[in-house]
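The chain below stands alone, shown as structure tokens; this is the form predicted alone.
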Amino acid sequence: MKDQDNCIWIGGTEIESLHKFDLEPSDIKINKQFLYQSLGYQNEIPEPVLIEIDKTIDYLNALVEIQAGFKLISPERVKFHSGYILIDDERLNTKAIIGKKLVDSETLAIFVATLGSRLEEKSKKLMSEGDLLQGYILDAVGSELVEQTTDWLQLQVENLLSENNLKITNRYSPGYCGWNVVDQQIIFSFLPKLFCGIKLSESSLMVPIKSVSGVIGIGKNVIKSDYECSICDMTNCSRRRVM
């Protein structure tokens, strides 16, 4: 695990800094319960599926190049409103649900995480060759791994800011709660080109596919909830909790 950063501290808590981490699969613990749910299992899981899951997790080292990072934006550059955020002159149209969760923030962190492209390429190859089970499980393991990587990254943001008596909100990403994915273009404009090896397609989707991006609010009076499934409209999400 390696953190490459370029920190500028202004006025104690006014931070403009960039942090990047190169991770191994062993740095991230996969939540198998979420993985089982994503595969459609709630209770009893067939033994061949369990064996295939364990086998897939064992050879992740050869299939992933985990990179993650975040940029802290100076407070004077950010203004929060109930349905949008202004960074300099750029407007992130988060819509009301996310906007209300961030409105008490003083600034924010922009984050990204990715597994690279090899896992998704291998999954597609397996499926094209007729090995649907292994290909599907590999894709599900990748989805869970990138989510757990983002959980890990969020904790790094939280730990860094807690040293300065600052708190964080939950993380929020374009594509959820009405926030249009086109705002990926704005988010990535504040990061170095190809940061963590991620680029955007013409339709504003991330490449590699197994990537996550978004923002985290920062401030003295913000709140991070244990989970927020009740605000999300994705009813088919494997991580959705029964409310």
Contents of the next structure:
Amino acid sequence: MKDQDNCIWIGGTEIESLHKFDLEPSDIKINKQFLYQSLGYQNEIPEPVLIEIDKTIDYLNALVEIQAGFKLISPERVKFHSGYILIDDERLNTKAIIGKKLVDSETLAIFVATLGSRLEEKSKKLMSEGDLLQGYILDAVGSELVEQTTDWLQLQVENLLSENNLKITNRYSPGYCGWNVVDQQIIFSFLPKLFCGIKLSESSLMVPIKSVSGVIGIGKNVIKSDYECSICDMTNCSRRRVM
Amino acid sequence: MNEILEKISYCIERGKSDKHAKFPPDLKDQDGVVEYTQAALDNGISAQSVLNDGMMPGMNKIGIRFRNGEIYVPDVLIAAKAMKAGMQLIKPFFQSGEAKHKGKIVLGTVAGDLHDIGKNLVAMVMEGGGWEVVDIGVDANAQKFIEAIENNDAKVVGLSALLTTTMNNMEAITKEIKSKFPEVTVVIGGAPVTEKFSNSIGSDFYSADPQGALDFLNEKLEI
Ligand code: B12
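Having seen the form predicted alone, the form predicted in complex with its partner chain:
What follows is the entire complex, opening with the chain shown before.
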């Protein structure tokens, strides 16, 4: 992995900077427990599923091209309100749930992460050839991998800022907790074109599919909690982290 | 019910495709869907009956257990694979016209959306329920749906979407389908879709899971 931009945030004075990482699959560890959970299982997992998961994790390396990055925005460009955030004149309508979590921040990191398209192409191919279980497990492993990549990226933001006594919030994504997915258009407008190879469509779909976007609040007095699924109203979500 | 047909149903439910399959461990070295399907045909049971009275009841049980949250997607896929193995043996009877599907369903993910796993699962459950699926893929606009309905004389259309933005495209597509083919039944689904939304756009049915849509179609079309 490498940070292609070693510009740093200096002692509380803002420096806008862009950070981009190309990761090896071995940099990111798949949390199997989370994977089982995302497939629905709490305890007993059928053997073919376990075998397929192990097989998939083994051949995953050839199918992913992990890229992740974030941009730190200058504090004077960002204004936080309880239901929205202004960056310059652009308004991110986070709505109340996420707005409240970010309101004590001084500025934002805008982030994206992706696995590239090869994995989803392979999964599609497997499914169309009738290998439904294999295709489905590969898709689920991909989703878990991109989530773990985003955890890793969040840690990079945290480490970089902690050197300057700044803290971070949890990460929040458009499309969750009432924040409309269309606001990705604004998020992407602050990133270089095709940053990390991700294209945002008119319908606010990221291509490759296995991609995530969002923001992280930054400040001296903000809080990050371990898992925040409890704030989300989608209680039947298969990916709800039960701790 | 005939004992062989019951075995077919049971093996599908347990995901036992053929004798050599190691899964499930307690059925090791025992006959599976393939052997029982062959036995049924050898005993003069019609391919239609193998499908309707052997395979479909097995898949139906799986669908219900999935809807009740007792089993999960991978379990459904294991059962579907076992069924598929048996289907290979009765396929020729569909081609010759001796056995018939319940009808054709056009399935697609709507314009602007590229997610297809959910749609693929719906396709699989519908096939397991005796329907013939015409899968028109992802990013399908009204035109594509309409052509597929026309070319296949389909009675039912299923629309899928995974984002709220693309869910909104379901409205125009449903309206266009309905204006051209008022008799065609439109069912919709996908993570952001709700019953309220479904009613508001004039679709006939919303289901959070594929089995619900299958039950609805079987009931509505009295099959
Ligand atoms: C895994 C996941 C991801 C993964 C992978 C996504 C993928 N599909 O490959 C990752 C982490 C990459 C991801 C990213 C994002 N995600 Co996401 N993700 C999910 C999650 C947890 C599961 C999706 C899934 O794969 N389900 C498994 C499949 C099999 O289920 P399904 O497609 O829903 O299909 C089932 C049913 O819906 C039904 N069905 C489907 N179609 C049809 C059709 C008919 C006719 C019928 C009857 C039934 C039916 O049957 C299927 C079987 O039961 C859902 C939440 C959830 N629990 O559903 C959110 C969800 C889909 N994501 C969401 C969002 C917002 C995003 C992001 C925009 C977040 C962001 N800003 O980064 C991005 C977008 C990615 C992109 N490319 O644009 C939202 C979308 C709603 C919205 N607000 O627009 C959801 C619903 C979560 C939420 N907030 O409620 N996501």
